[in-house]
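The chain below stands alone and is given as structure tokens, in the form predicted on its own.
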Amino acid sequence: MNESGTRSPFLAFFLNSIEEAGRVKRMPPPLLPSLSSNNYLGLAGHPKVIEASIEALRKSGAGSTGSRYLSGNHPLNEALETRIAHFKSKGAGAGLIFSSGYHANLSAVSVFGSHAGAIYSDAENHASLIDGLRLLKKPIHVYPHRNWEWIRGHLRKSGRGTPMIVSESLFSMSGDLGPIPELLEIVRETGGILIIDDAHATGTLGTTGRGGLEHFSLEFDPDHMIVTGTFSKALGSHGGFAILGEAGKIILTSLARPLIYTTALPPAVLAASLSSLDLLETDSHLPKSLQTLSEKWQTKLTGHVSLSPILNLRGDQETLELESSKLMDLGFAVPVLRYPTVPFGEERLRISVNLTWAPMVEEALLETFSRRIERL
């Protein structure tokens, strides 16, 4: 505001038009649990997960003072992107570390989507992979979610070779998962490249928590793949990877504006994530107990069989704004997801199922939802 105390005409006007649209957000309370918590398995919370990092606090100071570029690149980088590596690909692909998950999309998809003969996008894509896209200013061919026999028909009647297709293996909203064996079988006859964002299946999906592949029984691709993820989720630590072949990483390293022009990761960030993938490579108790943790809980609040952490709760918006209401009563934030997250019409309460639940959050679900789980 001005000194006489009214907004400027500019800012009046773009707030009336983000109001009209639905768009205006507004932070949770930020000492109220959350029952949306990407930390899966707990390890945000974890005291090793916790000293690692208070360790390398002491060692190397609270910044990393620059890019990776300049004066960031602690040697925990190349530490982790090794690490990340072998986690993800048995070796077969590199790592290479970004500041944020978010970094590690709008790299991949905007450095190698330029020269992509077609693009093929998930409608469910996050806002990462989507961001990511827009910067090619490019066509881009959105297809019906993990509707893979779409972009089939689509590449045949174009005639196009060399389809970049993007998608998530487990996707953040609806909490089901991508075609990724189909995906990749396009990609290998065309000679295209697979992006597959992992963020929520990393450490949640395959008998060890090393994501969509290993649920799917397949092996990284160093030619046809590129595969990101975020420590920032099951690993409850921060920052973002992507896992290439060789050639990939020079090329990414030597063109992604979000990595050259951005701060690197703190060392104690990347002590912390180190010491949470020793927690799960250690420790394969971890994500078996999440799956069955989620798939009681999916079975009793949306009727599915799924090993998903993420419940997707539908309904009309009153519905969901008085369960969201009751649960914050009993002293638990889970607001009504809306537009532009996710599209008009499609309202919902997203869940994640979480390893440190205590007995309480599952007396406020069952009472919350009980209504559900009767008519299921």
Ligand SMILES: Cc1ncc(COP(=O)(O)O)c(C=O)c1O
The other form holds:
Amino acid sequence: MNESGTRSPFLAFFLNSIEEAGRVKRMPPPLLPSLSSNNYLGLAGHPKVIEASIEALRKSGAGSTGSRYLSGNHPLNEALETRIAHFKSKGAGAGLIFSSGYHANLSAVSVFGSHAGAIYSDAENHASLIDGLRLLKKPIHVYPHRNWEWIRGHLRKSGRGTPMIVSESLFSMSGDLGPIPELLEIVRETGGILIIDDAHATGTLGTTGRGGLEHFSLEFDPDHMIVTGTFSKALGSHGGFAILGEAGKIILTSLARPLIYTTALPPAVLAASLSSLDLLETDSHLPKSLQTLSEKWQTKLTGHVSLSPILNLRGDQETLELESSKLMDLGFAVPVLRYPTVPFGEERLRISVNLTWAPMVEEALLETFSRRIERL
Ligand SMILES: Cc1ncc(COP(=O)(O)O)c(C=O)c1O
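May I ask for the structure of the form predicted in complex with the named molecule now, the form predicted on its own having been displayed?
Zooming out: every chain and molecule, the one shown earlier first.
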């Protein structure tokens, strides 16, 4: 038996190799309050959301019992598809529900990418989009972060067929906005398709929280875009979605293996998502309040004027470690993000502004980041 508690040379060698590459990850202590929570609007703990979920649990049981293609197609799936499509596209698109945002991205990117002539992906795209692209086994053009002009230049030079462009609307690691209007213009001119991952923008961007399109005053275009997202962040529940035209929905329903070969979401989860959407539609001050709070903390800690709830605090390794352990002493878990979550040399602390923040959180931030605040 060696130090890592294994007698297996295979496992010992494997573990050693990931240790040497600095790729070992550990979970933070359970239930230590985190400042990286995606519960932006506090809906995960909202009494109405919890009540709706309990009611569905009592009525329909704990599990969904099978894939949606077999026994798992509870009526709440279709109800939620209609509601999310209405919320995200004012009914101009159709909705399709997945087990998670990861599954939604894996499906949309791999299915539509299989038919595209040239594929462009932002260098900072989320792992779920990258994994979908990996399934394609095709060349992928990774363009410099947010650089839509690079895509134009490449298309001009290569003259390759119909492009598929993949970008987040609100980037999960940096909090930057994707250049959605410019990317949309490119796919409209070339007859291509734009996949917009609206995971962090849903509930947080736009006056009523409808996401990236609302923020940029754009309408949903079923012929040129697919919007994906998740119920697990601002909506406080679980599961993923894609919003697409009717043709796109038939294609994805027919070919998306991460949808076909997995058990459907439990009814209690679907009911929670429906209830969150009800709250957002009736209580639409929530996104605005989050944007006001985000703007305040962006200005204070990063010096940027931004509505993004994602605070991206870069610095040298030593400073970041000190800040992280200071926050840990004050009772909050904010690990330093390292490779492969972010590129080498771009380590950072990532903090998500939440409407649930108690005064204690604000005090801890002011104390921990006092030197950054002074420097700004
Ligand atoms: C940008 C982005 N896309 C997709 C996902 C996946 O969503 P989910 O957690 O529902 O799988 C995440 C979250 O981890 C994300 O940050």
